[in-house]
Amino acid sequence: MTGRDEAYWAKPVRTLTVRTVPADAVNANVAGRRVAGAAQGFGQLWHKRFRVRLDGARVSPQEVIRVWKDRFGDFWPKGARVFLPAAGIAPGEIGLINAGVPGAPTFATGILVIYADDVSFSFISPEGHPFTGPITFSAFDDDGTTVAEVEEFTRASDPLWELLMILPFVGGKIQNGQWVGTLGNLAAHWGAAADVETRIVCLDRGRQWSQAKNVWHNAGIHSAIHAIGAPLRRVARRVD
């Protein structure tokens, strides 16, 4: 790796620190949390890939890439949001995800900025996430054409987000349509059409049963103990 290449990437990190957070934001299962990659994960191994080419659109994968960063929760579709640092997406920054439906508990999860350059960027997802494994959003050149990609090598990280994720409505739609609705609003800002390439492939059917463990980190459960002892914490800051 040369000095050039090491100013892209994160700096190691053994568990996770949120130095701001947005009023509005849920902070939970982040701070103190570590990462998780595809190796410490529980469930099947995918990689999976979505692209949009940006016909007639008159932009460089560079110009992509930088709109991508600076407005990157504003291409997500309606139901969850991301809260970033005021450097942005930046190697080592870490980001705040809140999601889920009114009335129900907010889900709350995040993100560590592991690389970015002019042409890419890369999350990797603390302890407890819905899936472990690194995820890639990248722009480049096809014969004059500017395509978007979302690339993923992720394992579902315990027990519990297997079962959801091999479920049609919820691996197939809800994960899998998250990043074509992504791209296809991506797409749109530029005034190109929406159609998303997806490729789907399972890389390793078998589950690794000495990570089951990871059930007790599960963000989903943790996010529904948060928000039942939210009345608590109130009733502590008054009286503090």
Contents of the next structure:
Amino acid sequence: MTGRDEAYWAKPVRTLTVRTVPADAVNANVAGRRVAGAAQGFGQLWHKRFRVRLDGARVSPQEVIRVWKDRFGDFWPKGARVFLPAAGIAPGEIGLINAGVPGAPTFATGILVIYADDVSFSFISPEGHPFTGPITFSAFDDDGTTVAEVEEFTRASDPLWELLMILPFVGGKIQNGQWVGTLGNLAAHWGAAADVETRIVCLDRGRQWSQAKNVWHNAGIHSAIHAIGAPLRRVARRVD
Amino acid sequence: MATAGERLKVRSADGAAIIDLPSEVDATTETVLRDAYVGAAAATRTIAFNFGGVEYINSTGIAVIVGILARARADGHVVRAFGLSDHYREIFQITRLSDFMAIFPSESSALGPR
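In place of the form predicted alone, output the structure of the form predicted together with the partner chain.
Below: every chain and molecule of the assembly, starting with the one above.
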């Protein structure tokens, strides 16, 4: 039997391949890596749902998703950039994420688009990303009002990321501030109030110590190493 | 059109609970599937999901399944799946759901030694 959803899903890949890299993007911690699901992470497993009602906006769920896909990075809070492929958010496409603070190495990671239709799309991240597990962006009608939603089932990928996530103030900001900010910006785009409803439930308080080895893929560590090696790579390119 | 609740069934066989998933798994399935899981989990330790009648799963549907599986795993239940087409096996690979539960070709094999 063939699913009616087949056109919306990416095909499985053993490892990720980055075809094109924008000139100003740092391409690290994506190519050659496998994707990581919630079962492959280390930390506690969280179900997080962020919603914003676009009250007063005459916009359909389809239009919200169309604009969200086209301008995905524009709605992110300041401090991080996402480089989408030319094909945009489409099944099987890979986006690069660069984030950081001035003076520190650029933190580089990415996402694989695993699903995309006209009312939703989903990402999964490569090994080394702070979180493992799928994240879904969707819009739907609720009694005549369009609601935009971000939903994730994620664990911190390794002990270092888990340690960061449980730090008071810092962890919550990193984990949840991204999507609260994104949905707030999305609401502002359509002139709606940025009242983001947050529902966070811990599904599994246990930590998967068998996955502690994921620290070898930690994208933060590898980003720092990548930055240290940048001058050497420049010299090598000149010699070539 | 039938609702998800009308199409989803829970039955028991060989000491396990079998949840026959509806043809469409999406956000509208969430409540009925969660209720089905809670009922099944209260009755038995082994739960098998039958994907044989599934024709459509979207991204919110996969999120619903991930949530149920994560909860089942945290609760210490044995979770199995059977009846997946090649397409849905691929979806389980790309989402890495196949690492969450064992996949079997048929109901009888899913209810085998555990």
